[in-house]
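Next up: just one chain, as structure tokens, the form predicted alone.
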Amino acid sequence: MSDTYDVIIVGGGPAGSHLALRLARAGRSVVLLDRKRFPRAKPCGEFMGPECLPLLEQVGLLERVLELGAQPVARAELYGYGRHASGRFGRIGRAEAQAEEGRALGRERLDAAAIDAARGAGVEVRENWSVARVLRDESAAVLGVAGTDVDGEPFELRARFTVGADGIGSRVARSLGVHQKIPWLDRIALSTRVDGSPFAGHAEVHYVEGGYFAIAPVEGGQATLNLVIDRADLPGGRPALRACLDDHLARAPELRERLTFAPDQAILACGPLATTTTAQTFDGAALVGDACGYIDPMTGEGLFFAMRGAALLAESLVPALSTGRCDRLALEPYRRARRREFMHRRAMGLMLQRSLRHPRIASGILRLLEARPRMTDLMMGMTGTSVPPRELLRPSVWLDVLTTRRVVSGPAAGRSAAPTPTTAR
């Protein structure tokens, strides 16, 4: 088989639909292949924080997810070491959030709606294609794939842009020589699904020994339950994922005892949560979303990541093909434009998994946060996105943050009075 088109896309997520759905509505061609068939569950927070909703909104999908029961999140609770810290979303100095809250939703809905809106605007999408590796010329510009098709049979495709947006263990950026571990933080993430009427409204995080646990609630009475852990932690293999999530349970009983699980409840496991690429762009290919590398961002954020990488790349693909041409020089502004936004984030979250392994460290920054509500606040805006770093520089935020205190008292802290200023202690 020897198909040509504008674009093809590898990986129907949030990064691979998005960006199909953002080029088939500027004319151009594009087939998008996935591996598995939609709907499928798929290990994720399932969090989407306030700057996501815009960017749904943008490919016409934000009503579509309100319609599924994505779940309001508008704040998050902190827990470990004795401690209990609270934030929530809004304005940090002059940065003001699209939204005083996000939205969770299980992954299924979430992509298979992407998926379906794709296929509506024209996208050819193929499930159950696996891509092995990427095709090359003399010089090495990428000419399209190659792998088997939902018969097992093996097929060629052809397109003057090829687009890795297949995920953590990309296999276009294997392809490409460019995927990386980072040896340190080989770290696994088990995902499952809990009553989530304790989490009606809240995100919780909860250190433990050993790692920790992130719940946000989900359409359909449920909340989405990740433990995430060292892999030396888990010598088991799979068949001791229910044993291993037990047994760190034990070690946040405030939690354990709120939990009730389905009968049969299904664990899926997925990792290593750490991964990089040297490179992003090359001629005739580009990588996007996790397929770029991944930080577990324990912040919520990797949603965002792969639908603001989506937008990105559109914005220089589509001028691109338009004027012919396929370089990596023309994927420039892309590159650029992912270093600006996401190269900080990535930087605070490597900062945040080396700082919360050591006990002493987590319970200092607990502390802080529990003494100072408005840098969880801080916090959040951060890594939701609402809060760009060059408002660090004012001193308006530290004075906001530093000098603005509010009640917290338990799990209903985010609906506590407004923050009013007071001497800082």
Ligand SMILES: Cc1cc2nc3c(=O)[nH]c(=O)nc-3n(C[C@H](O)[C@H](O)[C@H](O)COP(=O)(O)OP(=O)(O)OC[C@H]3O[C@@H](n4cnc5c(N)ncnc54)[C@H](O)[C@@H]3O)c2cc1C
The other form holds:
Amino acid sequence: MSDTYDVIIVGGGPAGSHLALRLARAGRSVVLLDRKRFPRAKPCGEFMGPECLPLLEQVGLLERVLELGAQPVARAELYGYGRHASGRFGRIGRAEAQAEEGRALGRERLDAAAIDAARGAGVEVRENWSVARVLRDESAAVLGVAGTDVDGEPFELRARFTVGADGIGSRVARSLGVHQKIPWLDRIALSTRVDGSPFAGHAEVHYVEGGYFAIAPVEGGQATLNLVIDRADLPGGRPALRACLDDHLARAPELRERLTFAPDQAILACGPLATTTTAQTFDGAALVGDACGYIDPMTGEGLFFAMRGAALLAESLVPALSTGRCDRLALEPYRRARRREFMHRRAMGLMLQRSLRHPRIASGILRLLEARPRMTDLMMGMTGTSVPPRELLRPSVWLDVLTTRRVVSGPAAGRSAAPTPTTAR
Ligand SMILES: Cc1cc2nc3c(=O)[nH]c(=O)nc-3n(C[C@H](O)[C@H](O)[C@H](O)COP(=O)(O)OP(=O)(O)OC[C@H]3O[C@@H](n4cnc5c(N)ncnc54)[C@H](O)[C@@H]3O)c2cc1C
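Alongside the form predicted alone that was just displayed, please also present the structure of the form predicted together with this ligand.
After this comes the whole thing, all chains and molecules, with the earlier chain placed first.
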């Protein structure tokens, strides 16, 4: 077996590139393979919650991300069923958000910046290399990967450890036999850019019959617009994407009237958006980021899971590589940490998804959030990344959430343009 590399990473999104950076800086030899060439577009809301900022800082990327024009996002406005709720990042009980605002930056720039930094740290980046499967020995330990290289030729590459960071449809997870769909949540997203001026400083979610729109401002005066719907509701063919978008926008006239599309703006489609895996650690391999499983962009924590997952994996993998034992047992701290940090958020995301599929429940939730704005802050903190579930056991949290008055100015959704919330305690 050739031991040229310590680690092969499949996928150069935030999970793969952050892991590569961390391992290279710990002195490990890393090769990163991606089937695309950077910069590349990736359907995404492009919003990073406040908890992402320290993770960017830890790998030395925060300054670069700000330089590239990452836009501040201080609040989220939720609309639907004639209701309007507004949520902010901040303190809930004892949990304090890392900052009062998140940031949004186009994935072309965000991901390319991380790949450049990884290259600068000594990672060998091979673009247009597509992985088809993992290589395993007779005891099923993972030895490396096989696929097609930049010239379309078959290749086999071996290393002491292999990481699947290849996103929602992970070939690595499929090849390991652990990838599963979540059939009741078979949704897809249509993603495009619009003029960003009406959305400066905040994100919006508009619930409509059959799905929802999410919008966040990005660099260059643009905003990212995503429509998430059941896959069954998307007619076939690319021209149908614009028609489908228009059809759903007709159900959100207050949003449609504020949107300006560039004539040649591409619309990307992406799905299914709900997958899971039955295991994430193996002898000689691990999964990280969306490759582990993914629910839906609604709560916008995917980038955090990817970056934080990379940090957790590096914490286990660096000592494992030093001892020369890279089996499942050595990765147990990673498995446990993922479970501890991510499980409840995933459960919360799934619960929200289930609830919001039923118009009566969705409208009830929005009515509650409209009446109790601190509940919206709590929901953002929980589905985002700052509020651990144990905070819900504190009476002081509920006292705060249920009794703090915050006045959201402007008329309810369906009638308003972009109301500005003000707070009154
Ligand atoms: C419509 C939509 C909106 C979203 N909005 C948000 C949001 O606002 N905020 C947020 O935090 N999250 C959002 N997400 C989630 C977020 O995009 C993901 O969680 C995040 O990109 C996961 O990062 P990753 O590195 O795990 O995977 P990815 O970013 O998907 O990167 C995977 C990489 O692997 C490469 N790859 C795939 N297969 C192979 C292969 N076989 N061989 C080699 N390379 C391969 C791909 O080219 C890609 O570069 C959204 C997702 C969607 C679909």
